[in-house]
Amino acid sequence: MIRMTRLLALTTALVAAPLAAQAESWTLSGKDSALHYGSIKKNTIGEVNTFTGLSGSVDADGKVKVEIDLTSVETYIDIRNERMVEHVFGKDNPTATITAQVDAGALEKLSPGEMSVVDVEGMLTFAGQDVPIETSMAVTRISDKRAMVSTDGMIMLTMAELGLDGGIDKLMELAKLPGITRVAPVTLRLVFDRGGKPVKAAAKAEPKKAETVMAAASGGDAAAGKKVFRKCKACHVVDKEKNKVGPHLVNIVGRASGAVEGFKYSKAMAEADLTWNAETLAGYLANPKKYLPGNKMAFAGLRKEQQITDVIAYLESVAK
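Please supply the coordinates for the chain just given, on its own, in the form predicted alone.
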């Protein structure tokens, strides 16, 4: 099994080529880079989460430093983000750091369009621990001043390597879950610019509360909503009339509540007199339990209004 430390060490592989072959520094582009990981709860519900805060550089002497902002974890549920930071990573350990030294003359320069699989060794500093690391990554030269590194196959992350099992136990307790897997698949995409300045991912502006329904009705960002809907895919589908843990959402906008044949609704939902539109969906998605007490949907709700707006736009866009 690949060590958890190897996952975080993937970032260092970029410098093995073509970065180290150039006598000037390289800077990671946070807005173009991504680290995604998957998790499974209750043995059947799969989710995809990410870290949005990535930064790093490689200097002219081949010294590598890459940082992962652990507080930037994005699970698309605010309360879960907070619990991950507090109980899994720890508030006193907001950053994981990778350092390495590479031989600037060890590898030849890659030409634009060329790709190479490279190996690298370094050190991971996490929660005050220094752990030796080694891994391999696929490096692609995009242009003379830009290169990309990505995972060479599936990377499996284990919780026990850095002592995170206790935090996972706490998450299970707080969320009242029977189980959360202790191994997670991970994918990584890192883009470095030669001689560039750090570029962070742009934060979306949050709309004012009164604007949420209007924005949804006028067409939120359906593409962004599709990404947020990944959180819902374990229980719902939008492309076919097939029920899973929850009812299908085909043509949900404009549909009466509790109307899908063959699905066993809670008494609260079955007796509700609702029509799913921008307004009712916005209220329900924000806090299902509060909006309709007694319903059996386990999802806690989307805390960011822009995400609600975008999901509704996505549901509207896939209507048949």
Given for the second form:
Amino acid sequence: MIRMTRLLALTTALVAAPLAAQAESWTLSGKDSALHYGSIKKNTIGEVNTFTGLSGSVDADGKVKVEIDLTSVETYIDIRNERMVEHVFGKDNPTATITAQVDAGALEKLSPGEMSVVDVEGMLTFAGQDVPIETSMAVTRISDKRAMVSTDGMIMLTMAELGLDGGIDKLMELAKLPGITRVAPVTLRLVFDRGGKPVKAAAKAEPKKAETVMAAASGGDAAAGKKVFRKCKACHVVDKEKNKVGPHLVNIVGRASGAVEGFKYSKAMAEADLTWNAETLAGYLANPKKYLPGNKMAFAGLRKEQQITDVIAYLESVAK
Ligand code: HEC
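Following the display of the form predicted alone, present the structure of the form predicted together with ligand HEC.
Next comes the full complex, and the chain you just saw is listed first.
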């Protein structure tokens, strides 16, 4: 059982993610840590995105530094990842940094298995802008050598504060969206190992995409799906970025609809704003005309549900 010890807020500046006692430093485990943020478009579509490339440390004096590799942004749509880096963050700003000063002694008071909620004040530095952050964090001592610090509530970041308003305008224009929220809720899960060398998360390492999981969960058989794909071959290739009558389907699962540059989509497809995942593909492939009226895929649809899940499994299996 985890015992909750609510520490009182400590002094003025920069209180207590209480790592780094006994003059020991802690190193962030990139592969076990994550930063998630939420976004809402058109007032109704909520999405959770993440940065996979985190690294950092807490030194013996309690100075915390976490670096976020902005190019590791994962929005689950490739073109959107590219747009985020190019238009929102800016190519000249490859990293954002969070710094904080924490009470170097307090973690040692936690025994493995114990947790405490502490107030933390820190600074997010991004493209030359310093944005103060104040939040409460849950600190859990997982073992003697390992601790996890995670947001207790959420951190709300305002795009204007970060100087990102212009980039968001550009994104709206590119994606033809009437609105994207200007405040993003952010959550953090930071896992630190005592001492140790930094283990950087391989940026974009594992494609832990929601869509991937869904396709796998739908129980498709990729080998059977390869045969089903014969029905698509007259118009699509999936193994290279080459358009035929239809657009290429490389990495189609997780891709935004209408996203192949240079392919002339129908107006309906160009404006659809869908993400192709197990669910949307199933709907579209069962009955293209009905699912997306006005699209120009001259294909009657796959009648059997199994064929659909199989072909999706196949498309997924050949993804790069
Ligand atoms: C007769 C040609 C034809 C066949 C057969 C066909 N398609 Fe298509 N497909 C198209 C065209 C053309 C488009 C573009 C539609 C538009 O712009 O409205 C398209 C679009 C798509 C899209 C959306 C791509 C994007 O970039 O948004 C997917 C997914 C897709 N097809 C999958 C399939 C699958 C899977 C099959 C086989 C089960 C198949 N298609 C069979 C012609 C075809």
